[in-house]
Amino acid sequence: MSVTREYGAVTREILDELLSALGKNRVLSDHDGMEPYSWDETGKNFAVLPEVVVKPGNTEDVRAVMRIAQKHRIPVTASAARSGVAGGAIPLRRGIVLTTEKMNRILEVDPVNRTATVEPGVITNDLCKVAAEKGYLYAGSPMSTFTSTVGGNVATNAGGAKGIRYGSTRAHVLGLEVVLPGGDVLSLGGKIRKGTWGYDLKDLVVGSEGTLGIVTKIVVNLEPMPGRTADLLVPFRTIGEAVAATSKILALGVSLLSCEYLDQPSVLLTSRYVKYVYPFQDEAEAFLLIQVEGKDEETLERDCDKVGNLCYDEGAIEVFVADNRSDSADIWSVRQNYAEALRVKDPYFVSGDVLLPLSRVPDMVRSIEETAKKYELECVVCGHIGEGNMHPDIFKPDQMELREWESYSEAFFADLIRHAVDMGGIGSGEHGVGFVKKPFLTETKGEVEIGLMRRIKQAFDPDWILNPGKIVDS
């Protein structure tokens, strides 16, 4: 049973404590300064204005903030790029927003241990670039590589196009420094890749969305750069053909780095935004974007032929192989700019995220179509289809008020999540739970499991001041 908790308010005295600890340039308390921190990509209609925003520059600053917050029972919501779409960065109980945007240093690239140590505010693409300059690949990057931070990726266990080969963020996090309420610091893991040394608290923190502690340092694994690669764009007349081809491509035994899915409406919309037209985009219902790796040119050509011939056998209209880096960038631009294109069309669009066994993806695609018709909504779909991770995105009807849209979109996704769970899936593969999906998490998990999650939260955060209202209630 949930407990209603009382939290302290940020008084003048508490504000002075924060100013003394951080300095005036690191504390915002005016409306205009705080407004951007009141919402994330879930939408401005969910905005909640914090009482104060703090910008720590290092671990000791974070410890000071957490001591003050614990002493006065002030809620603390961690924030960085605010690119999440489940409301994880929205300060539901107001209080303190702690943004890690100033903690944005790449502290070390260690070639011996193949690791990088970074602060949570590092933009993902900056880490990718530095790693590449040193001859390595940071493979834990999501599709939002230019806008997301590494700390945000850790918070939601974000995935991306290369997840089919390398896994999501958790697979790449080797170590974490975490500040708890009261200012205690945990050092979890390190530059090691295995271990049986007690409960793995590091993996528990990854994906906890700032509800267990404030991450202040991250040690990530670096992969060797892949060999030669080729990008294939494959249009199909029907969605069913594209999904059927995917399962057979995965069984071919070739080295795949990516296998992405875009339906026709999403391609038509995004191609206008990036000003690059996919071939057959007026005829094809679905597109696969496939990246193949080969140790040498001969192997790459052979494996591309295998994938291409299989796609033809499964009904592909054509198989286009990018001949150079420019063509590859153009092909990928449609997938990489997908979210931005949707936002230009409708700033109130709502993004979904369901994860299914691959065998049930065709059923899920049909369920998305049927549910969109039931709710009379315009819907586009993309996804990391090789992992069974599909992203249905819906647009607000022109005449619908924002308050009604909030509940209407929640009802739509509630139906989809229930369908996903019935098919052996879950309600989020990478976007997280936040508060948007919290009711469905509680609904679809047993009371024993929810009870264990509450007790874990209690152990880390006894006063429930960290990101209250997210994932589970007290």
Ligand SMILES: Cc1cc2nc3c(=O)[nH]c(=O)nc-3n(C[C@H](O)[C@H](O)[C@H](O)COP(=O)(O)OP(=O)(O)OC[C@H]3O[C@@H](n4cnc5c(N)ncnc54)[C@H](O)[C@@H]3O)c2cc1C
Given for the second form:
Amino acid sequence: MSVTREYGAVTREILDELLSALGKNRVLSDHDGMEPYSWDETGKNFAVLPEVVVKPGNTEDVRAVMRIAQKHRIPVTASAARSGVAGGAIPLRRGIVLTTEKMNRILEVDPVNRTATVEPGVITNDLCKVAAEKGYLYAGSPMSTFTSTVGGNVATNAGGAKGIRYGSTRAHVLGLEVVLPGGDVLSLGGKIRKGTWGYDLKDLVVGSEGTLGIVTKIVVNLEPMPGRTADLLVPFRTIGEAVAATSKILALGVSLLSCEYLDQPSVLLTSRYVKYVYPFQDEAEAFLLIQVEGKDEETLERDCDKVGNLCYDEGAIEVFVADNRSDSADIWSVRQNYAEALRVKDPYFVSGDVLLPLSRVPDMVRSIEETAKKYELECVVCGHIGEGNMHPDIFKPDQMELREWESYSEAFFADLIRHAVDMGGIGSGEHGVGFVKKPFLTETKGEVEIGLMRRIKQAFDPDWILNPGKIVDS
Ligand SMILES: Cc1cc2nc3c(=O)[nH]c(=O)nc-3n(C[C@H](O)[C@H](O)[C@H](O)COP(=O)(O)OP(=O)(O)OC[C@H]3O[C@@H](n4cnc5c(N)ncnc54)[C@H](O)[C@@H]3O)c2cc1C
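In place of the form predicted alone, output the structure of the form predicted in complex with the named molecule.
After this comes the whole thing, all chains and molecules, with the earlier chain placed first.
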């Protein structure tokens, strides 16, 4: 059973408390200033205007905000780059939006421990660049690397194209500083790589979407740079062939950094947007984009041949190998700009994110096709197929009103998530639950598990002021 909580409103007195704690440049309460913080990439139609936006510059500022919020029972929604697509950063119950945009310093790169320490508002690609300058790879970057922040990635446990090799963000987080409601500070983990030292609260906070605490500092693992790489672009005449080839490629024992999937409609749409044409894009129903790593030129060539030959055996029309930076950048530009291209076509498109055991991906692809037909929706699909993570994305029919579209698209994804769960999968591989998938989480998890989640939430946030309305209700 869920209880609707009463929250306090942000009065003139509370505004004054925030102003005296942070200073006038760090508090916004005018409509136009706050409007950008009312929505994220889930869509402007879900916008909710906060009552106040605060821009803390350090941990002490965050503590001050949390003390004030706790005292007056004001909801606090953490907000970073707002590239999220599950509505996580939307302040559903209004109150305070706490943006981390002023906490954007890379504090340290430590070559001895192979770590970097950053504030949460650092743009992910800035961390990647600094790490690369020192000869390391930050392997946790999602496709939104140029816009999203490390804090947002931690809060959503973001995944990326290299997840097949390195895992999602959780695998790269070694330490976290977290401010709790009331202002207590937790220091979890550190520059250490293992441990059995009580319950692992760090791993619990990763992926908690701002519902358990505000992340104020992050220690990440840095990987050695991979060896030489080459990118293979492989068009297949049928979707079935591309999907079937994937599990065989993964079983080859070749060192792979990425194995991505794009169907023909998504390629046609994105190639127009980036003005780069994939070979055979008018004939091929699906494409695989595979990054192979080799410790030297000889190994790389041998392993590319292995993957290429297997693809031919599985029905590939052709295998294109990009072994220089410019060709690689071109073929990746289509995958990287996919979401932008969709947004340009339809600002109200809705993005899906089902995760399956690899063996059930072919069934899921069929289910996506059939469900799109049943709902008579235009649907494009891409995905981190090597991890079983597929993104079916749907467009609003022209004549449909926005209100109807919200419930219609929800019904479409409810069907897909149920199919995914029936096949041993889940309803989000990386985008998170936010509020858009909360009903399906509750439906598919069962009472015992949801009950435990609620009690964990209650232990961290007794007054349920942190990002209310997300993941679980009180
Ligand atoms: C073009 C595009 C491509 C994308 N590609 C990928 C992809 O490949 N993989 C992927 O996983 N996602 C992807 N996404 C989704 C999105 O980029 C990720 O979810 C990303 O991690 C969100 O980061 P952000 O900084 O924008 O966070 P926001 O959207 O601002 O916030 C996301 C959540 O984190 C919480 N939060 C933010 N900062 C903190 C903090 N300091 N402490 C506690 N909670 C906090 C917020 O409350 C919210 O619940 C993509 C989105 C777009 C638009």
